[in-house]
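Next up: a single chain in structure tokens, the form predicted alone.
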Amino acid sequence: MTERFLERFGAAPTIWTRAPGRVDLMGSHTDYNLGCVLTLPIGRDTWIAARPRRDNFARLHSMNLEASAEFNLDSIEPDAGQRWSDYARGVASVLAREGKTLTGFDAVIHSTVPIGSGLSSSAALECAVATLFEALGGWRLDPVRKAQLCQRAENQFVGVNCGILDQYTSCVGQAGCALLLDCRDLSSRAVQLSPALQVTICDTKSKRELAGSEYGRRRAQCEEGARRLGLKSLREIPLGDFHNREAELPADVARRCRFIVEEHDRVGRMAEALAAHDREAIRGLTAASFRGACDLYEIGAPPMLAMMQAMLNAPGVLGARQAGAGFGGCMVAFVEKARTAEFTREATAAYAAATGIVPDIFPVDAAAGAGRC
């Protein structure tokens, strides 16, 4: 990274920040409906290097897109020909709208985190970007304020209608824990994993693009089912009286809020079980999990269906669910750690074979959140 900012920019960067992707290890799509979710930050990155400009100008150039980009901070707007850069731009409209001075720089950006996976890179950039401009400014936030700006950037100058989780493990992220998030309140705390347990992350190599899926869509009618019952939002009512009430919803609509009230119910029991080295109940809980995702939420894909498959059937596996927002990406397995190397080998294998497809799978640890280097 240094090389090649000095390539483009003639000098040497000064300031480096970081923020880490994250996968969630029980709760798809429950942010956003107000309810819990167990995250994992986990130790993939998005890096940039950067150095104070003397005018408003910010000049990004990505390693990873091989493409650059720049706006003037007195006059920021979306560039549909470089919509990767959106993300920036968008953190740095709502930071001056918060009326947080801003700093023009030159930045290279690499990321480790996959694009497109659904590891959340985009919410990596935004709080990477976010903790330059807080460098760069001299001004600090509290990690839940700048995850909710960043949350904001998000859904409205990008316009991808996320929840909080992204953003928030991002920024809020503790190295060696899971958090066990609440969205309703913003609070979380630390849990513990089994230390003889290795989560890791399996690439479906399989994109997929939030803002023209159905991810939208499923949130409207979560909207709708909430709205039927009577309720703020579908976290409020609970897992025995959903059921109760279930037929008052359109068929569609009720699929989908009992895919979330059931999923929800599952966030703190899976904290308990990855903590305690349950196998029966984490073999439980995300084969759950991954059908309800599948019949109810309609999240799933062919390579999602090849991947659980492969995962299931290789040595040290305990379970094994879908990761992030789903229609494709990166999936998730809780594997036992002595046998880390053998469940990868055997899984990527099974994969390739059922795809043609060279899935990267990897296993991560809990990462720091959002942070200057």
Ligand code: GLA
Contents of the next structure:
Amino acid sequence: MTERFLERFGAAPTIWTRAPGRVDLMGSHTDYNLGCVLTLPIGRDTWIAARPRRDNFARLHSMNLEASAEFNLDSIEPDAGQRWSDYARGVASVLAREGKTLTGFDAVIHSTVPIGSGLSSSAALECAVATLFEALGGWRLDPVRKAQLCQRAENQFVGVNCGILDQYTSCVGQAGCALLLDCRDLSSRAVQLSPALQVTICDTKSKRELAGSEYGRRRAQCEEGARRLGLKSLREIPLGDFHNREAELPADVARRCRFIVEEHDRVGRMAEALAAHDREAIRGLTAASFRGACDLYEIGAPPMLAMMQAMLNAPGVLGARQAGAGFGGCMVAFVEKARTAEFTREATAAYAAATGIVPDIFPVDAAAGAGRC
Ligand code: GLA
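Could you switch over to the form predicted in complex with this ligand, since the one displayed so far is the form predicted alone?
Full complex below, order starting with the chain above.
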């Protein structure tokens, strides 16, 4: 990155920031229903090398995309031609509206979060950019506030109606532990996973599109369900009460809502199971989560079914499920640490044989949240 920076900008960078991607360990689509999620900031992250400028221009170069973009901090508009830069523009625009002093800069960006595969490459970029503005301006945001502003950038500027999960994990995450996040009050507590367990990402390498209509449609159906039940959000209804009342809902809305209420209920139990290395509970909870994701929430896709088979038949696996928004992309397996290499080899071969696609399967550990480095 330093070499590239010198090449493009003729001097060395003076400020470095980074922010991690994330994988959810339990709690699909619970965030915008104000439920809980068990989430892990991962050691795949987005780095920015930067240097302040004297004028009000932001000049960015993405090493992953081999693309450059430039904008004036005094008049920030989206750029249809360089959509990746909208994550940076959006953060700048939201921070400016918050009254923060923005400083112009030159920057080189490099990410090890696979782009667009469900590990929050966009949130990692937003949070690294927000951290850069803090460093350049000499001011600091509380990490939860920073996550909210980055989410606002994605909702209002980029136009993706996501929940808080991705930005919260990227800003608030701590090295060495998962977070049990409560999306209603935005509190979280650290969860120590069993050291004999390896969280393993299994990237199906199939395309997914979060901004596509399905994510928004699911969200609208949940909101409709809550409204019909007289609730502010699905978080408010205990599982037993929901089962008694779901007949009041149209069948498709009932299915979506049942998944959310059940999934929220699994989150705390999964945190306990992963801490205690409770094999039976991990297997049962992940299986129920995946079944619900496919049959009730309908966010499955054929490559996910093939990957599920490959993961569950591989040695050392304790359980596996979807990750992110679903519809393809990455999945997550919980593997006996001592058998990670065997698991990776066999799951890779089985998925490749079934689909003709070579997957990317790799272990991840809990990394620190966004910061300067
Ligand atoms: C995407 C969104 C998150 C969350 C997940 C599903 O990652 O950005 O807010 O809704 O999907 O849990």
